[in-house]
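Only one chain is shown below, in structure tokens, and it's the form predicted on its own.
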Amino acid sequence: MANKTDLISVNKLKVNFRNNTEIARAVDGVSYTVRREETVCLVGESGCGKTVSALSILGLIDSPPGEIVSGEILFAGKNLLKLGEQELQRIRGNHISMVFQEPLTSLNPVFTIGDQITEAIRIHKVIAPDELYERCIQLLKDVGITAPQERFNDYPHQLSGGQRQRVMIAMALACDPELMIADEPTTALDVTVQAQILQLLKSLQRSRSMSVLYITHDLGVVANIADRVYVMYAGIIVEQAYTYQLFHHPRHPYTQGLLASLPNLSKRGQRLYSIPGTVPNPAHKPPGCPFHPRCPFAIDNCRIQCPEMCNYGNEHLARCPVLYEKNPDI
């Protein structure tokens, strides 16, 4: 259940994808919350279901082949899964916005940057042309675009990757949303530009008192921007915690494996650790805990039943009773 500080609450969400012969359980009973004015990271390997869960919030799952089987997504007292398309359209961009992973494919190549930002505003606001132009220029300034009056008339192909991503962020901010969903927005950028975009998002989140749901596979990003973290594996949440707790006291073997695989100076000259095995196909998940084929702590029961969350206190939960029984108070 949502509490009074939760901006959005995803509860027991299940999303399947079907083809002629198989059903892939992409999201398999996921629950998480984003509170007002906080940054939450949803972290996991490619294919774990994190993007699918975020697209479900905005009603962007193509059906077919996708199908939201059950669950609820509560925002401002409304279950978004029960709303019609017109009601969802009023929420998209206006109250909840999204920054996608590939700006070159998300931006329309035949319209100028100015056209695309103004469209994002006109859909939801009645605004005079002069005021609309000034608002666009200010948005471009806010996201660090130099010479915004010139960039206003440019086309996407005339901008660098970092500039295009800044334009996508400007579009997402156009109507002052309460929640921004950022789906791996720095993946295609070089390391220096990645750092600039992350710093920009942190600054915007604070200055606009906005909430951010950040989707990533990169724990370095998580350490830099997250207040709280949810770790996903094979369509389920396996651990959730405040960022400091997660990095210093990981409670699930999968989280421990992810952290052990991070490079650092103390490992210089050594072979980096990697979690053995591969992520299961969502259409052919193993019975019991989906991580058990790769887990060094797995016992017989792990192969039979998917465990419930174990509570370590201070909102730190992990789905591994074996480690909990060994160290419940660490």
Contents of the next structure:
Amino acid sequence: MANKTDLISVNKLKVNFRNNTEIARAVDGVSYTVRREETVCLVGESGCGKTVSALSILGLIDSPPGEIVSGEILFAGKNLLKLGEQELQRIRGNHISMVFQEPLTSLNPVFTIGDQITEAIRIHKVIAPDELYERCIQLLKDVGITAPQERFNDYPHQLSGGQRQRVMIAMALACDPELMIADEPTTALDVTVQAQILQLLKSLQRSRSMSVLYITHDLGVVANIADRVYVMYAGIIVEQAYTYQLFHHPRHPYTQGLLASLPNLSKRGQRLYSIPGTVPNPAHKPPGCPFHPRCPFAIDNCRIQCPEMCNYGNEHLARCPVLYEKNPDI
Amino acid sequence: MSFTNLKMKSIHTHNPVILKVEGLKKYFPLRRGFFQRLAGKVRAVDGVSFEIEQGKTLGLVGESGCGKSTVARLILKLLESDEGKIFYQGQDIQTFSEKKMKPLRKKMQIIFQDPFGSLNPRMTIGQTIEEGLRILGIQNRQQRKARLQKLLEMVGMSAHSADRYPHEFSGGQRQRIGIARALSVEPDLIICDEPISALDVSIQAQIINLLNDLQDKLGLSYLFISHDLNVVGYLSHKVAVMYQGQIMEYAPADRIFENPQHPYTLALLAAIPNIRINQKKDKENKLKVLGGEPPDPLNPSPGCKFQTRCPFAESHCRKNEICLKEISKEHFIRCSRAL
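The form predicted on its own done, now the form predicted together with its partner chain:
Below: every chain and molecule of the assembly, starting with the one above.
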């Protein structure tokens, strides 16, 4: 697995949002890589900066209020943050595409499904109308939409939530991208439909040999879909590992807390572990390690200095020197 | 330790029934077109029956649109039902006038899903909770203040939050305030309509623990509505699985999870992404996917409502209405395979 080449790497990215009085450090020095043919999950709670870091890849942060302070995003040897709007447009949808959370608001209600998918292709490729139609039908088939010829002329409101998300995925696949960014694509869906979409994403990732950057807050989904995982908290990455490692040997107190707090039948009758306190406001983050006010292992140094990543080997890194000193072995 | 034993034992002990629902039905008329012609009826709730025992939790699970929230509103008479009976401590409240209902409204409270939309932004937390105390008939201001402090403490909020407004609080804290407001009138039964699904993962466990503690301390009964089977399995004594307005399976929680019988329950359980993963990933961790999507509630086909997605559907499932059958003690399913 480790010999796959990097497709995109985000290095020390910092994104701020400012209003008249405050600066919110939404993403505060985040680095991650997605390799070829790999599914990587960014997991974290709302406001931890996972979506902002992904939107920065495509240059979709509005400025103002947003501002990319520093860092670089390397894709095929180019720093995406340095590209002009035209060059970025050539990459968006063509090499890197995105699927959003809310399929109803991200489709245009006044155009048919067919119009919207063909538009995605026409922007990047010169193609004959017949071929365009064929390709669009094939895409709808690939994402598991039944009777694609009829759906081609439907409007978004005529489809169910699951079907809309399938259409969104078809649009994202339209130009055979190398990387698909999926931002909580199943959060608005029911469990049985979520299972369908996850299965679809997995099989598409394999059959098209693309990479997927999957953003979610749901650890169950992570366990199911990811090859590697980055756990984010308050704008920084606190732990990264291969999926199996992360779930069986979590090394950061936040990851450990999250896993322990998930309810299920077997924990019935025991008191659930709960992480005390709340997620910090990005404009008023505590000094030092942002997790220290909620951490059971915090020592004085945690309140002063944000710790570095500790290496557990096999690409398993966690930002907690306290636990590392207690047990540095794998 | 004692907590563990209590909770595990209490699955199979019995308390007096506090709420009983029989054959509850609600059809919503759907009007379409320029003249608002009646286009059909959506069978939101189509013959739902269950019981909640004192001090116990009934979990009501199902996907969006299956009618679980409508059931909550029917029980509180926020909606009039079309058919069926609702017994609160043995009295049939279905026929009660609004005036007669009023004293009972104190006894049955609701916690809503959205902690942002369910608190009045112009009222301080203190005013919001005190409103309930006034209704309870506590006229003395000192007494109200004292009770308010106690309620806030009970839900784990500091006393000085009484003078602040909802926007100053996070989602989890607002949900605590919603719980304090529900508790202010000293209810016996609380209907929790997806109380944690709008909250962050690390906050959900706090609210679940709070609800559990309050049940132990005050002997509350809950109707816990959720789409999350893990949460329902953790909290509930009994579980009812709903699909398209009907209960498909109804049994003690441990049996629903350890020995599920209805194909829909099986499918729901199989669709939950599990965090217990194996090293040899793909094979073992594959989710079992249920095909298709729920049918159009406007034109249901005759027979079983689950027939369009059921892997075991046979010809008679498409013809005959199927009843809830008791397959073992207290374990009911609505499936022809139970015959």
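This is a predicted model, so every value here is computed, not measured. Positions refer to the first chain, counted from 1. We call the rigid core whatever largest set of C-alpha positions still superposes within 1.5 Å between the two forms.
Peer 1: Is Tyr273 one of the residues whose C-alpha moves 2 Å or more between these two forms after the core fit?
Peer 2: The answer is yes; the displacement is at least 2 Å.
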